[in-house]
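In structure tokens, one chain follows: the form predicted alone.
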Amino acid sequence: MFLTEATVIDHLEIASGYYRMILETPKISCQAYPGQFIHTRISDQYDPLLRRPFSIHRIDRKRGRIEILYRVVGKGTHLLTKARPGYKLDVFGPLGNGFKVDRYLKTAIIIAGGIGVAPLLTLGEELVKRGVSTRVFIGAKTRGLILCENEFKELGCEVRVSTEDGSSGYFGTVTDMFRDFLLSNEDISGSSPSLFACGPYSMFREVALLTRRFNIYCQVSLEERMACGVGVCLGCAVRVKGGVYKRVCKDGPVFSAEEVAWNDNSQAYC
């Protein structure tokens, strides 16, 4: 982990209110892995007092960059579109446990909802680039609100994309068109893939139900509101299976499904 100053090189609006932010910081690149995230102190003054996580969207190692993706849901988000290039951001990073690949994996599942894609595209990228088959289904409420369909695309993946109003894509929520996906390709789990997801909380339930029902492990990354990061304030805890809590920041933000007790996490989201 490192406490750094980040240099801001470029940062866009991609869609109405979900922003792009590319970050110089040699030592974060050097050490990220898909699934983990920084933790942002949003301007020099104490107001906000709290760092803000972000997921790592993308890593370039060679340029000593990585990429964030985010949605503007409160005041310290909307303070962060301020930021113009060659702005110095104050990061801790890369912090949490990401998601684990296999090595002889071959197949692989990419669900992401709405914002959830965040952690997902960098993942995708590795994937790849390990030879493993990729499918990735890509949801959102609306067409303009679908995120990185092009960039999963470009990296040769197989991708979906459903739209709640019917604008693009299937009609249905994305867990809707995983499902059917699933009835029409019964013998998926003779490939012996792997699923890797993010998004709402709603939508992680419903995964974790057919992945079971279809013999699929699947991993999950949550996100909790967090002041430290490093799992000290216990503020992040989720409930898992046996009764027990684990920290998002330190234990995760990748679990596996199965691990999570859903009914009893109601907040846990992405």
Given for the second form:
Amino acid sequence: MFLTEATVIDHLEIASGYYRMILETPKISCQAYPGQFIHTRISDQYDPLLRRPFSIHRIDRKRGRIEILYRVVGKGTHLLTKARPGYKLDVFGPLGNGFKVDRYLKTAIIIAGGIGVAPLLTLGEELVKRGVSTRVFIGAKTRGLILCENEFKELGCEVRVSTEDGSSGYFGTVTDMFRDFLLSNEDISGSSPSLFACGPYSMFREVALLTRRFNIYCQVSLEERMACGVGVCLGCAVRVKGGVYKRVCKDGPVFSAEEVAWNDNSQAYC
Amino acid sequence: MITPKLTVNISGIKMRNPVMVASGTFGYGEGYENLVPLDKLGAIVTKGITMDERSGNPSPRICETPSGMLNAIGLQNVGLKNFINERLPYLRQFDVPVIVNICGESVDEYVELSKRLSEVSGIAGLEVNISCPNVQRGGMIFGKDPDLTYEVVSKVRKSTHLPLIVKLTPNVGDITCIANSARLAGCDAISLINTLTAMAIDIHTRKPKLATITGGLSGPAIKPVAIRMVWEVAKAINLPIIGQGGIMDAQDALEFIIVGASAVSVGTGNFVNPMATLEIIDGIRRYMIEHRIDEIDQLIGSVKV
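The structure above corresponds to the form predicted alone; please provide the structure of the form predicted in complex with its partner chain.
Below: every chain and molecule of the assembly, starting with the one above.
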């Protein structure tokens, strides 16, 4: 992990309320792998006080860059939208345990709900690089908020999109779309796929149930309010089976879906 | 140019400088190991240790507030046995005083904790936590009542030879009254302040932002309260004080020292700037050079009122 200054190279609103920021930070880009995050100070003032965690969206080791993709949800992210190219951001990372990709993996499924696509694009790039056949399911509220469809297509992934208002692709949630897919491809577990998901809590719960039923190994990237980012403050607790808590920042943010006690966690957490 | 002397001695705990890390903000010394060499710090205070392992409170456990944060971790910790067997060996490797924060649900538990920790090597002192606002039994219940404070501190005193620090809660009417009880009971130093009991609401759901409804406020927002309390206690009793509450930089630390703190602890500041402690040590040194102060003792309690 490094505590370093990253230079904003580019910062663009790619959909209403959704921003992509390219950061130059050679040390972090060199060490990072899919599923990890950076912990960023928004300003040198004390309000907002705490750092904000952002999934690493893309890693460009050659140019020493990383990208983050974020949705404006509050004071911190709102302030961050003002950062112009050239601005130096105080960044701490890469942090956390990311996705585990088995070296013999042949097929993968990616499920992204809303801004949950953030950590999954760099994972998709990694999977394709390793020759893993990757299917991608992207869900959003409406057509204009479908993120990264083209990026995944350019990688050569098979991409399906859903919208909750039916304005594009499948009419329904991404889990509805995925369930339909599974029901018409019941032999899917024969290829021993791995599934990687990130999205809202309700999506995680559904995906966890479906993957158990269809015997698919599933990893989820969780989100929690965080303070330290390194496992010392115990603020970002998630309840796992056995009645204990794990730290999203240090033990995760990626967990096996089997490990998480889905019924015991507050719906409010994301 | 003078070389200022930053060493302090808190009732037998010899520190190379007055900058410590506060309980619950540095784990068991392992989180920031790549950034903060532990042997550069004045002392480390561990996460609060209880007899049995505790899993802590439900989520959400934290939320941000203007220039502060609320927490309700609920003393999640590995428990006494695991601490001694698995965490203390790591801490022993470093040349830094280790102060163990202890919290019991009853007086007997505080006594048992202090006895057991006095039998092992590598511990420089104990910090008796009678101020945690986020547990249902023990913690702040003791620290809000001068008689209970006296009872727990005097019994712990009899059970250990280690330097005894008592950590006080600001959630009281008269902090000097509690501090005096702790002094009469035989403690060696006072640590203050713990967090202020506080609450925040999400207006869209109309629900509290913490699962436990209330939590403890920390960060720059509470610094003026902490400064006032350190000043009051420093005037009232003659014991070393470890000041804490919203310290982010050297100016903050110096304020505490000037009103009477012999040492300071950085807590929430570590989360915002992991290098805060090292920058504060450096900043205090520069201040002393600039103001031609040879020894930190000359600054402690030097407030002009």
